[in-house]
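The chain below stands alone, shown as structure tokens; this is the form predicted on its own.
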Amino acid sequence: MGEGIEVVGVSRSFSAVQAVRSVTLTAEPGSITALIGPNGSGKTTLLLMLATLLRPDAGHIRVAGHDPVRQPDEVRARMGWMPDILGSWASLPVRATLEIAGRMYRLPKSAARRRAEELLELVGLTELAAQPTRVLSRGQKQRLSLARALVHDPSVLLLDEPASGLDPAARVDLRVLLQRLAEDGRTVLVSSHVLAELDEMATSAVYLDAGVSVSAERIAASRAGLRPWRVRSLGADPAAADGADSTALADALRAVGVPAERISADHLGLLVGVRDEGDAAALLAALVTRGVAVSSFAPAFGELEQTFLDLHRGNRS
């Protein structure tokens, strides 16, 4: 895999608790790979093994071509690790935190100082550079944590919930930054519950379920069922969810051949089950031909979120 990540048949238990049972995945240079799964699925345990902080019970791992167990120093020199909670000295100023991190990676003092200034600008913390880390908000601590992970210019990034605590503008900035880092040839592995954000930037995804990486066949099966699309028309009342089947829009859907069991509603309006984008395009064309003033027609959930929901619910329809 060169500068990428390779995991084959990895497992890890804590006494009687099997946190990771069997995980296999690859993440390639120049890509952003999403690591997705419910709480307790083994995501953080897997990241800790990749980061050289836990030893796997079985299987093998390569990070940037090196084994985290036998070659931890080689891995750490090439890997940037951003945990879900920033661990830092509360009284240490933000700038000093980054300078010390640089020195720990054996940067000369002047180089560590320059790198700290670059990263403060990159993550938008220049104005807080002299403040102790204890005054930072949750989102600001996330930005500092990301800067610290980048201090030695790693080729592999492991990010655990990087968007946690960030406001909408900061999340956009994070997405743009990670895309830029990937375009520079880095391997980026991101674990997050903010699936809408991952949908905007991930180039591939790995799903974990009860400590096991979900097979491509199971993912394909989950995608073979109906997917909800949200449809709105001018004059339709989204608040009338309980009586949606009697609205003109629901009547129009039935009139163009949509079975009643594929039409549902929530507080935002009507949902209709479609099998794929071709099915959706044909339905939209039929509604427009019938004279329905469609104002919105799109998937109710992003691709990653919908796949996660289907897998979690065991959807095989």
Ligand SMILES: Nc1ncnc2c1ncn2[C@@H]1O[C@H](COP(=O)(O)OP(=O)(O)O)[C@@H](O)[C@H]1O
Second form
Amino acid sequence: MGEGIEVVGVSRSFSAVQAVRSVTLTAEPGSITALIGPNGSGKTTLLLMLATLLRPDAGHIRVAGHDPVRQPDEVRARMGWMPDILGSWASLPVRATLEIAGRMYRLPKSAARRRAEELLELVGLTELAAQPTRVLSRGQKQRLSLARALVHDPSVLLLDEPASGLDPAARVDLRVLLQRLAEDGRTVLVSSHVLAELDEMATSAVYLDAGVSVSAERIAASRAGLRPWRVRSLGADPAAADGADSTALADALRAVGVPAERISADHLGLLVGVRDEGDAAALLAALVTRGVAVSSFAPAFGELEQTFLDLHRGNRS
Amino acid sequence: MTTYLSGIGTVLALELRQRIRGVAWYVLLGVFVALVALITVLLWLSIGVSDGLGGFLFSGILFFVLLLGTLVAPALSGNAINGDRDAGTLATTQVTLLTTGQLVLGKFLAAWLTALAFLLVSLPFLLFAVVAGGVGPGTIAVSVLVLAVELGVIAAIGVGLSGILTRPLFSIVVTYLAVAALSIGTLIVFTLAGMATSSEARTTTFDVASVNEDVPLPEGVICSPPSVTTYTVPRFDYYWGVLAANPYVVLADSAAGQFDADDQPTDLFTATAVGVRQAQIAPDLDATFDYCTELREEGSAGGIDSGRFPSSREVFESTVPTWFVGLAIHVVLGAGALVWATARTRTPAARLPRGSRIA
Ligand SMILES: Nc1ncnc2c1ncn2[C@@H]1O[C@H](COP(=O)(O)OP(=O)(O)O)[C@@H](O)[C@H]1O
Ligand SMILES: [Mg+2]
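Having displayed the form predicted on its own, please output the structure of the form predicted together with the named molecule.
Following is the full complex, with the preceding chain placed first.
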């Protein structure tokens, strides 16, 4: 379903503020690409440039095979954008909002009406279709905004923090929906600083740090360090981290050869520094062999979150 | 072409539904109708059913519609673009296949139609005025058309400023100031400038010293030596062009020209136009009043006003109309504001105004 997104060496400043310094990324059709970075790292600015709204100062952008600056209409016909602020025409009913959005993409009246109905169904707003959008809750507005981005069946989707403010069930719905859209061959680029939800759906990730996309090498390097894994065993009461059972687990860890400085405790239990997954598997096998009743053995942070934290830490040191 | 127009139509429909629809709007229209009705009744009572009623009523209502238009249109149009940006809805329309021109034109048409609603609801009263008589078909056509264009100009200035300035409240205020500059500012500039630039005027008067009844007329009248008085007169005739830019003057001047048998105006348009055009006539800086020779030759000293002061109709007919100049200036102002706003709103945006975000 068309070409994806290609960004090379893009920068953009607002008078004194250099919002995006140098971003290079690709997002492939059929994949969900996460755009990760702390607040103010330039995610929204980058998406505005992809969405044909903002002109880059330098660099090269291709969205669905076209240049957003020189061929904005070609890009607009193929790209759906969901902004991070949830503006809606307050006194317009939900259904009319989607119909008018369709008309703005030059859909004929009847097609716009049909598409609005489909989208209401898709995002679960059918029951609220006749309500003015000002009565919608934040989560409902978010779904309306997503529906509006989909109104012309775009092949590239740019979503700016689509999951912020959604409850867990709605996040699962969003994930399922985005995965379905990607399976159709669409290119999906999702920005967020809430990383847990991206972890489950993103097929690749781009990290932004102070307006710079982090290179693959730096990501690999950040992964070379120790990663904390959380270990719990039966009888180890997390509320009593320094109690007898917890001490027993720590003893067992030391007994299978983990250096004491790699073991730490927090309010949920013990954390063990592990080099990689092979290391983790070996440790688990050793613990089980020793007869420790391991009930939980998992990375303390999600993959994206861990990389994000490592990069951030590496930055400061 | 049709896709271009249908895009404008989409924006227009959206604007009318989103910005304007609402109870408050209908209340405002209702209050307006009540006021027009009141004016109609008051004029009817004061003038009575005479020849003058139709003309004064018709012109009075149209002046009132212009007044209301200048009061309401800026509030409705002055935040059309930057208000949407603040509400976060502008960018979602800018990423669609709508062009910036369609967006701006659609918003302008919506603001214009809204102002025209005032004209529409005053239609029954205008009809009543026409039935009452004395309103020529030319006056009806020209004045209604010019009023409609003037309302469009105000809408265009409002929408234009909302695209040029960043903050909605500020652009609404500036729109009011722009309209006030044209409506009241021109009047103030005209008055102050005219007063500041005064000329020395001289009047020479020959009075009758004595009359010897026994001697036949020419020789029997003895003239006194000329008495000369000097004084200063304001020179409004240098500045009458300023008033051409006044929307009320444009409306009045375009439809003026209705006089009764005594050469007096029969509607407010003509009365206003005569008053304004009077300023085109330069004051006589060296006037001579020779009452003595008059008496010698005619046997009586005719009053000061005998044929010396022109009638309203003579003033009107001896001066030039200015309304099309004023109207052209207004149309250029409105169109310029819209073009500027379009350029400022175009995406992908290169420079953003300080402290504003696209979305
Ligand atoms: N229109 C603007 N004018 C001035 N500064 C801006 C503008 N838009 C963004 N910035 C600045 O650029 C930086 C990046 O902002 P943004 O792209 O919104 O980050 P993110 O979406 O990652 O939180 C921030 O420091 C922000 O203050
Ligand atoms: Mg952002």
